[in-house]
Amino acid sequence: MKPESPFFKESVHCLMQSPLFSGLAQSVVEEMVTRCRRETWKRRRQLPMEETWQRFHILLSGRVRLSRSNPETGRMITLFLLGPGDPFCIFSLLDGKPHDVILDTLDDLSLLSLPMKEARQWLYEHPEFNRTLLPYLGEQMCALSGLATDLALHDTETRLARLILRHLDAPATVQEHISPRLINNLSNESLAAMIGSVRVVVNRQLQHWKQEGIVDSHRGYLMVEKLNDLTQRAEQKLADTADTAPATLQ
């Protein structure tokens, strides 16, 4: 991308605003657009990783998400889900290899693109950006094991209440009326692919939640309402409840 183009500066602006790229001197960021093309992909499109991983990518606006499933009998779990400023191919860009991930546009997006091979020569013309990458990519693995731990030892009301909590971005002194932000109005078939279980079990529980007023939720929409209490739910340990058996993921 030229510096001339109009979305130049938008584009710097965003990646400037990113935990991966946040920590590095605009003449370093502005060099690195530079040697990126911005690209536009419609909603609700769906590709194995292996069609996208021979170039690097970094979201500007729209969200993807990241997932695994069972060919056998159709269950996904959803690995990531991305926002502006966040790349993905992330692990390709250090092995140099495909990954067994599928990726799904949930809006339409504006992203940077650039071959894989130039933005691994980042990794050495650039070493402030190993410095700001390794953190990043210790977060993702925290996200991976914070995954692992929640299947593996909490029940579904849990892992939904830490899902959510892992969201917000209001301050801890606000109690109410608080937006999630990226889930906000993802389906419940999709949160349910968040936590491991299924779309009825989550509907189940958010209706439960909204009688006793911790959040409000309909079609496209989810707030926070009593964060306190939604607060204990997630610090629940292996509560005596229906979900009991985590290899079935239910």
Contents of the next structure:
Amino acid sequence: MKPESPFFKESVHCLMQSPLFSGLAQSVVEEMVTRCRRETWKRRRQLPMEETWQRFHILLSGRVRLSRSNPETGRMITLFLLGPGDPFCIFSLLDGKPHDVILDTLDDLSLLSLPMKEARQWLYEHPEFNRTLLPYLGEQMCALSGLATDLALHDTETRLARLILRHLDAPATVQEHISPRLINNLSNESLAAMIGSVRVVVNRQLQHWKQEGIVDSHRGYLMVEKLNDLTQRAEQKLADTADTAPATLQ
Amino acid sequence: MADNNNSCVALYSAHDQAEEAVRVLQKAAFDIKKVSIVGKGYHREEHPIGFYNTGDRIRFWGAQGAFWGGVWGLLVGAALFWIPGLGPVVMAGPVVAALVGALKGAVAVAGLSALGAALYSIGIPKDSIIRYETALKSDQYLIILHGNQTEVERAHEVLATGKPTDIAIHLS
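Structure of the form predicted in complex with the partner chain, given the form predicted alone:
Zooming out: every chain and molecule, the one shown earlier first.
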């Protein structure tokens, strides 16, 4: 993208706000943006990673879901939900290989992309980027280990509570009317795919919490009304709840 | 993936650069039927502008008559529309059919002009359209290559070597 482009300033601004690029000097980010190509992708585009892994992508707006599915059962698990400022194909950037992941666009996307080779060259020229890249990768690994832990150790109610809490970025002092980011307006089916469950169970659980006044939800828009109660649900362990949780929610 | 809903869009600040871009695409063996150009029809109020046919093909009367005449000789379809908010807009290529389609179907997209609705119908997102309309108002030119993903990516490679002020690909 050229600096005279009407999209240049906002692209730089978006990257400077993201955890991955915010630690870098503006001139370094600007240099990165000039190497990139601006793209837009329409909502509901589904691509296997084989079609995308040869370019490094950075989201400017919209959300992308990275998931895996079992073609025989049709079951799907969401590995990552990415938003503005997040890169994708980052594992391919590191190991130079495609990965068996399906990419879905949940909104119309605006993004920057550049060939992997150039992205690696940029990394080589700007080793200071590693200071933000390594913590970012650490977070991604923690997210994956969190997902594995949730699936193995917690029941659906706990997993759903933990999912919502992970997407709240309000200060801890705020106790009510908090709206989660990124997962808001997702369908119950999409939420289910993020916690290894199915739509019916998630729907039932949200209705249950709604009756208890813990959350409010309308057409996918979630609002946490009782943060403490939701936190308690998130801290329950499978062993603690095995005797008390309704069988339908397992 | 529908061919006509992917595009590579480049912005040029001068008509000679836009004309050069069309010729570069032609030289690079792109199907010229898939190329569109959009620009403002007038730049000084004292000049009459017109759109006429005295023989074999449509011509444009105005300060940029030679430019539009040349472009219309190359591309398929030609039109001049007075669009509220933009004024007289001259265009050529498949975007003309998209605009007529948008007008016939009374396509209305909130906050967008008729041209914006036409661009939206060919897969360009709203926030990009708003910037493109602003660029048109400031006398810039849009070159659009419609095609499949491979074609629009190749067009990006070809056009990026020129002097566009902005270039992007829009995929459906």
